[in-house]
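The chain that follows stands alone, in the form predicted on its own, written as structure tokens.
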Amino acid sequence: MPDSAHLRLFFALWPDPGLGQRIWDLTRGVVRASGGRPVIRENLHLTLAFLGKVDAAMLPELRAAAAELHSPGFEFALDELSFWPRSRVLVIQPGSCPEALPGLVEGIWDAMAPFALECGPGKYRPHVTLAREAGPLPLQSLQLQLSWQATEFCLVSSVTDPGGARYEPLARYHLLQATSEAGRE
């Protein structure tokens, strides 16, 4: 089957434009100091589940399976910079992870179980990649926390062209929001 019949897909939390810009602005100095190749602002995201190369004909079924998820929304802070030497990436990550985040990841993988995907669940480390091919550097703590209110997640296609990787959200799925009636009888 030709490559045009396949899509490289993943599920992710996608920051709203304001948060994406704040991540970009707050981390530019450390990204430059790392000597790495910066991730473009439009590609900043937090991966939930990487599906790999998927037959494009499966896209409607994958979308439908993801639409059946009923996970709660949650908030977390991106407050730690880290250099991962094995993959040579500079990342920003949450110092503590709300229970709903790994719960969402598990729910996605459960929904994807009926499909024969080339990738599967592994150890989950929530992070936003800031630079690739980075070098080690002393990391200072952030001067402020970046608060992320997760209200939706996306199914995203990764497209590689001469300019590099480009990520295109294909579908958005709303997370459940707590209501003011919660806990009332």
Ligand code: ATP
The other form holds:
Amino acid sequence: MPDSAHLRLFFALWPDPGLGQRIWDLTRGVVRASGGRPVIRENLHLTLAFLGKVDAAMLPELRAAAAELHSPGFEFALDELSFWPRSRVLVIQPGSCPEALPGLVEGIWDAMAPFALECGPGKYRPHVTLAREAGPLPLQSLQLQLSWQATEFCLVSSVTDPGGARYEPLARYHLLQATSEAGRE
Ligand code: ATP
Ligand code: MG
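Structure of the form predicted in complex with adenosine-5'-triphosphate, please, following the form predicted on its own?
Shown next: the complete complex, the earlier chain at its head.
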């Protein structure tokens, strides 16, 4: 039964439409080969922090707390495909990422601390889920050119529809632009 008093919330990096399309295009072959259920293109994202079930009345304060974060933007590459056997998901993840990414995640959890949420920080593995109920990856190499320039992050509500999860963005937060030293006095 829908519960209007609560929301299922998470913070995420959302690819802009161009990057979302590139992720989609470059991974169709491997998703098909995995035999898994593809995540639809509109749903592709990288979770930063999953908050779980949250009292809807807390939303304004929670949004305000997130807006207080002043984390720097960063860039990383999605360049590693993996099959995670326990959850049977096919994912694409950064082989390496700048400190600013876990730094943002830590900042979000620090900002959420006053809310006594049901979920908290755990082991963080940044990834984009491509398919669920997948099988092990076939032996193949995939040339990936997926550079992600993170300039903002979002607060998203996850609505469970009969056809699967539907994500509704509730707020966007800018990340600070890197200041270039070039051209400065
Ligand atoms: P569904 O659960 O309906 O199959 P979903 O997993 O995409 O779909 P949610 O469960 O609402 O939808 O999850 C939203 C996002 O948060 C997803 O990226 C999901 O992987 C992540 N997530 C969900 N539960 C947790 C958790 N306990 N810890 C960390 N991340 C989580
Ligand atoms: Mg889920």
